[in-house]
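Heads up, the chain below is alone and in the form predicted on its own; it's given as structure tokens.
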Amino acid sequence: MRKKHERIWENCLKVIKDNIPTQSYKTWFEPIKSVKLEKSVLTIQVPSQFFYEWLEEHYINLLRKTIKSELGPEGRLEYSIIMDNRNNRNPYSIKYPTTKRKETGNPSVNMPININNGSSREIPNPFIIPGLQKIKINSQLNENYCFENFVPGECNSLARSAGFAIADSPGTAFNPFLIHSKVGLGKTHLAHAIGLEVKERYPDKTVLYVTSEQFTNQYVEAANNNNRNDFINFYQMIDVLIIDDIQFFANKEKTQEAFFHIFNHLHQNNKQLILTSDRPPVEMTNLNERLLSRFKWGLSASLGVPDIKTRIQIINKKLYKDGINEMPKKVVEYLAMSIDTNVRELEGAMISLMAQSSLNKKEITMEMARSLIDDFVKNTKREISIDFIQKVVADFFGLTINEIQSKTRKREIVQARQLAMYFSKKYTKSSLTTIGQQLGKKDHATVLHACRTVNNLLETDKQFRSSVQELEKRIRL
């Protein structure tokens, strides 16, 4: 028979589940356990300090309402935060809604065997199997892929916040941490950034970044040379192991088996595992079920497509880093609107534009940008998005994106905004509310009115209909 505190928390969860996205519910509420109920105070157990802080920052109002609904006006919530410190359980409670932070111990971990009276040798290539020796290795981290160069946005908020939490306390916050996204959205950058931050905060920890291809090739070579145990021992000495594109372990049964033993050892010893993939665990195929289940132990966070503001920030960050300040604002905006699905392609288009300007000794102009980017977009598989539609409409009417999104009531701008709403409804799967928010923070009623206005003009105004047909051709190119 379930206890009263469990029934109350289950009732709270039913309300919470109906009010937040499914993935958010699974990530932030399914791991919570109800501990006790004393008078009007319900205590729940959460797995980490970061977990508690995220709930307080993002779901505090929802939690307040559900608790008071179940326990009455005097209802309150307390958190029992259980964190691993070595092999001991170290519980402590924080009363709702305080946000005071408590630090936990993070002792260094020594290599198991010393040689040469405690001295160590430098191994520049970590794929030379060292055997049982104390080692220093090249982490293979790219210094440019740091947090400072990782532009924050709504598309990466959860993953980035979790990354900072892991760097602050590797092996305790979220372990393993799986970052997944489509190609070119920054998962490798974020993985490197976490590794670099760990090295900065904990110089004694051994951090290693490898691709799944490198790991597999290393294993095959070790197996062929009868050095499989040395291979496994090497990786079991790593404090923070980062493996990129884990999905490529598919169909490689022996490699998966070796990684399974490495994973278990590291996880049981509170060593951090950071994995990246082009898909979430539920969509991975031809991987051992034992591994897949372990990938779900920690946090799985996705990186989405950056919005227009984030893409503009990415371009400006790149320009600043490269010491370039002469690119016109309109060109930056045009680039950000044209390449809207892949950060890597966005940076590639920007580099191509700068190279063309430098080689031809000409200033960067909108004409140059249109010529290069139009070819680039035509040769790039593209999904029609609200951002892209805004760009095409703005370019067609000789306006800027800011003008379309502004509150001005000038006739030509209002009409351009209405057309952008009309085509967004027609060619995207976005809701009316989402369309309105991205086009000047308008409500869904404004979007409906815009669509009706465009339809009416299409039936009565021949010149308007001709312009719309030309605009539609450009959107569908």
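Just so we're on the same page, rigid core means the largest C-alpha set that superposes within 1.5 Å between forms. Please read these numbers as outputs of a predicted model, since none were measured by experiment. Residue numbers count along the first chain shown, from 1. Compared with the form predicted in complex with adenosine-5'-diphosphate (ADP):
- Comparing the forms between the two forms on their rigid core, the Cα displacement of Gly72 reaches 2 Å or more.
- The Cα shift for Gln390 between the two forms, taken after rigid core superposition, is 2 angstroms or larger.
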Second form
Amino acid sequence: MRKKHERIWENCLKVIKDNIPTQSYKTWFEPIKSVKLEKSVLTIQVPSQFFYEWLEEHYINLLRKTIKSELGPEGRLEYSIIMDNRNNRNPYSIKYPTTKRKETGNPSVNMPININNGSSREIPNPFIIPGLQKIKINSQLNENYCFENFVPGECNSLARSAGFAIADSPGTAFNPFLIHSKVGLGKTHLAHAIGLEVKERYPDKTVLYVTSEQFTNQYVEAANNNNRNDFINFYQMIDVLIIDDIQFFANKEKTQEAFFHIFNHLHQNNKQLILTSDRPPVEMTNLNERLLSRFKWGLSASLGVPDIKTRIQIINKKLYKDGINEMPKKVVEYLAMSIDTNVRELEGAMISLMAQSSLNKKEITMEMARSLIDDFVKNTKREISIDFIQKVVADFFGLTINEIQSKTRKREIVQARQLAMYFSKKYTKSSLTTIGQQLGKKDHATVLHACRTVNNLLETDKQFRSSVQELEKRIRL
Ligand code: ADP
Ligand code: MG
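In place of the form predicted on its own, the structure of the form predicted in complex with adenosine-5'-diphosphate (ADP) is requested.
Every chain and every other molecule in the complex is listed next, the one we just looked at coming first.
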């Protein structure tokens, strides 16, 4: 006899299966186990924190709907996370209310609006004079998103150093600080890191992280209840205010206006503002001019796509943090090479791989990685990048990327490097200087020389020609 919670979860899975691609279902839903059902709360067990975050971010609506259709309007889901982390073996669970009811005093990450720490979620009395009485709030910061876990690289060097400077003396340097980038490149992570660091250095400062959606919802609720002033007063008491994804303020005139008041007050009182957005200020056409002009007072820094070395470090850091050391080096390089757009996807691929291996009780192999990556990138026809070429060339000659980039004059390594330069010139739009930079910090003359050498050899050396053709096939695959 199946237990009731198992049957309920199986029913949910049937619906979910019909609504998402098979690969996603396999990756994200098959590893889940149902644990128990208490009243209308179904607890499911997920393999890691990341897994939980991924589900929340990508499937929360679907989960909410299916849970409610199985358990009625009171139906809720609770996650139990198995921590395979060396440092923290305690399993803990995170509550996610799938009803609109707000939880309070909950230690969770990613919680919906839950500003006060105590049992009441009232916005403090507007007559409290700011500064005289410190308010205690839940900062909504995720401890995992700390500086220590944020891998430095050229892609983030300005933003990261500015972040440190701000954490060191909030409200004085770079105010407001705007972090912008495409999705999945670390804006949220960096914003949390600054908040956490401020709390560490200045325990008395009130730090608050909110998403712009939370901010907007709170505002709307406050306005509906005639509490607009309370809302504004509350925010004006924060020392470091972090608002994530402010592009969502677009076209929300009233919310922007409230934010404008809060912004001015905080700025005048040397309180720090940290904002993130998926685009630079010049492209925020749907934000009020007054607000946009304020952004120019501070610093805006972008996060770029990490280069291959940084991507490898990010994977290794994550593996280390999760206490996993059985991922072969080749597989790590392969993942980093194949997924070169976005850190979140990189992490997603990694997690799928680990999930697959633990499900099938098999060690992670190159084959497994290849077939996973094939599924992952099949539909997104990739542009051939220097990183990609470099990796294919390295594989072809049985070298590592570090060897290709090293200063060595060993013949076979020099030749591999020259071929990587030749193909980069042929297949990417990058300049000779860029190619040289990425392939061992060489100058443009070296790249030019490499291209000439390869061309000469192609004309004169038959054996060379046939192996270059073989290599070229792999690059164009
Ligand atoms: P964004 O807010 O720009 O969409 P996130 O901050 O959510 O991106 O980052 C996506 C994932 O990538 C997160 O899990 C984050 O920890 C990770 N990540 C991004 N950049 C780095 C980095 N430099 N070092 C380590 N992890 C990173
Ligand atoms: Mg984000």
